[in-house]
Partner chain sequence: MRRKLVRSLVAWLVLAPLIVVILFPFAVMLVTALKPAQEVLSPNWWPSEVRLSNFVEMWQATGFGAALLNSVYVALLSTFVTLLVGIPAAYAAARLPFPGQGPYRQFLLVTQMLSPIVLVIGLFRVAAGFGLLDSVSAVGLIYAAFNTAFAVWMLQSYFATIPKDLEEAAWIEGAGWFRALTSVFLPLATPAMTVTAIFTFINAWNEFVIALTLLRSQGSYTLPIQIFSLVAGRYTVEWHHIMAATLLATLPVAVVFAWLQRYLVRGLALGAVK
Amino acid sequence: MAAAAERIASRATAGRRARAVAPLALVLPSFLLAAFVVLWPLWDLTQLATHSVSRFGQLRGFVGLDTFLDVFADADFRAALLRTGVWTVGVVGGTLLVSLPVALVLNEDFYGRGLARVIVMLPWAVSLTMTAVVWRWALNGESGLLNSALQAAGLIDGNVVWLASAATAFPIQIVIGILVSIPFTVTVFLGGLASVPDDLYEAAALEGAGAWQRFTTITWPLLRPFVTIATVLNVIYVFNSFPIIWVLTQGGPANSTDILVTHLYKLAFRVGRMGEAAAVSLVMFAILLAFTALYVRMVLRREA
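Return the structure of the sequence above as one chain only, in the form predicted alone.
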């Protein structure tokens, strides 16, 4: 009798262990694949950044951190790093400010709401490179649509070469970055607004709460996690964004609109300094990793 009880207890323990291990076994292949996809390029970049590298990517002698010191001593890198911060904050901040009211309007029930949502989301279906090419044509200093429209409106007397100076080119690139980021951000916000129960609004209305009070006490607190998600994803995406800057100005004139991703592209494929390009890539990875770690810490602290 005791032996039978022990067998039953043993089987129950084995079953609990199997149930505990099963999820890990299911996740393990994806985890290993993700680790390979991330770690192998990191190892390769580290090899390039810590060795003397020929123009064709062949490793020579070990140089330690000398390449990183050269990168940080480069004035073009420091300027691109600062400009990347301005670019990321400008595009992400502008996108959030524009997307929130757009999402609030699209969340209301009105005639033609479906069509309005399609129009707002439509740019998302267009390639980012194609969008940048269209804007480059529109900003052409001789025959661009923008010059023609402004002259027709009487706002300018002659053609303006918008992309010939960083003073005009970089703000325009930020505006274009905001425009192309709005559809994704509005989608995230609409998902958050759809999760807010209507009962809360009805109860608040019965208690006499106005539109602003309903927004500050119901909508914003429940929407805040989605704002955080949109912020993090947009920061990662915009920080690494390449097509808009490259298609419009290729970082010019005189590298004055370069951000880190275009700067490293030039290092690698224009001047053949593969080691420095790898070092810049690792610096970019470290910045985004620190940002992500900070975000995870904030989320865990909030949930604690």
The other form holds:
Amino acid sequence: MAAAAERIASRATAGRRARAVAPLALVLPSFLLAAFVVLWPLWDLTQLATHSVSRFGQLRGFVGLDTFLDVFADADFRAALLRTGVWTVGVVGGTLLVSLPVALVLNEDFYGRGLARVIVMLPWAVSLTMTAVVWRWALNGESGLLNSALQAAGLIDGNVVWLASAATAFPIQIVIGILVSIPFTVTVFLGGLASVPDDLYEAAALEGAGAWQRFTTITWPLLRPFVTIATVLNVIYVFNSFPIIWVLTQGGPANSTDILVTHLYKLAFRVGRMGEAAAVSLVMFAILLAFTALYVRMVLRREA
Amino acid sequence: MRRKLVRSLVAWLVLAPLIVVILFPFAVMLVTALKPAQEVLSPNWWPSEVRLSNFVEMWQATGFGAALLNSVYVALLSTFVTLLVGIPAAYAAARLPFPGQGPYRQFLLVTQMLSPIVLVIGLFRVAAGFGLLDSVSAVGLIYAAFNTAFAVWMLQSYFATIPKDLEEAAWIEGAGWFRALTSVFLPLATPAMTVTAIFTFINAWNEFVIALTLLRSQGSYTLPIQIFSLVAGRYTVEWHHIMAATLLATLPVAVVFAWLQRYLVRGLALGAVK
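Please supply the coordinates for the form predicted together with the partner chain, as a counterpart to the form predicted alone shown previously.
Then the entire complex follows, led off by the chain already shown.
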């Protein structure tokens, strides 16, 4: 009798133990993979940034935060940091401004909506590298098809050498950045619009609300969380975005279109200043972390 | 009926400027890819004749086939590995509460936020330390790791919407835990797994900076790197070959994408934004 009860009890404990262990076993592979690829390099970057490093990447003495001080004293770094701000705000702001009306239009029922949606999503399917390569050719000063198209449309007179100076290259890069960020943003907004129940609009229409009123009282409040998520994800993508600037100008001419990612890439793989490049990486990591923390707090406050 | 016609006209008019800008690069690709070599540098839109043979020459001249194989391999590998580690983790996160779930989710959030470029120096050194420079498989595993966070978030929020009763009903009818999982739960979760797979595949297909840094020899280049290498730091750039190559690399993905984009809208509405 007692033995049977014991057996049942021990089976129950075994079951409990299995239930406690099973989820960990299921989660572990994903954790190990991500940890190996994220935490290890992060640790390595910390080592690089706090030690004196030879040209071949060997660690010498511990230097504490000296490398960071060197980095902040560097005018190229400060210029790239500032330009990263302009780049991020410009691309994300422009993307949101274009995407909202586009999503509202694509959410309406009209002839050819399926086709219009496919066209608007299209840049998403093309790799940034390919997009940038094609634009590099289209922007070519003598033979580029952008110049001939703009001349045919009567918008410019002579050929413009777009990529030769930052004054034209950087705004163009921002426009391309906006263009490739629109599909994802529109998709998020369309998802949000699809979640707005139709009967709300019907009720509002019965009450005699106009289109603008329906937008401000129904659509916008329900869409707000989607705007937040799109903003946050776009800031992260755009802040880290490398191919457009790298393929078009490699940060040139004379570092005048560098943002932090291209600046750090050159430091590491062109001039071999691994320590400083690692420090720039960690500064970027800190900025991203602060931004994410801010976002998480915003979300928590809204949920509370 | 007439109202819809008017609405359609307005909609297309509003979208027209954006559509022109979106289609412009495709037009550039197409026109340049079809031009005879000697007309490439003249900035006229219409070639005197259509040279389809550019595509054949391009295949040889750009090493397209080998790069295509590398791209397919790396994208399939990373999609497979992402799902392999992501599905169990998402299942556990959605169904079996475990100690440390909060920190685990935060850890995923951080990996989601860290794009490869921030870690590229560390990744380069770790890969070099293991003798994995130039290894296409290593690049595939790195992509898988960077996609895991998104996959787990996405799958978990979808898994949570599948009613538990369905699995429990299967248990009552005598199915084991594993049987219930494979014949009841996973089939219901197919849409989310499809969206996750497409995302991972496209991310891996398009990734630039890791491939640029870790793949050192032409035999291991993926398509974006191969095409970039034909443009960067060369005196003469064969633009008609390169545009033919970008067109060929772009069209299949664009077609598949166009076909699947409604699932993406639905999937994102269900998953990522919860």
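So that the term is clear: the rigid core is the largest set of C-alpha atoms that superpose within 1.5 Å between two forms. Numbering follows the first chain given and starts at 1. Keep in mind that this is a model prediction, so the values were computed, not measured.
A movement of the C-alpha atom of residue 202 falling short of 2 angstroms is seen between these two forms when the two forms are aligned on their rigid core. Core-superposed comparison between these two forms: the Cα of residue 211 travels less than 2 Å. The rigid-core alignment places the CA of residue 221 less than 2 Å apart between these two forms.
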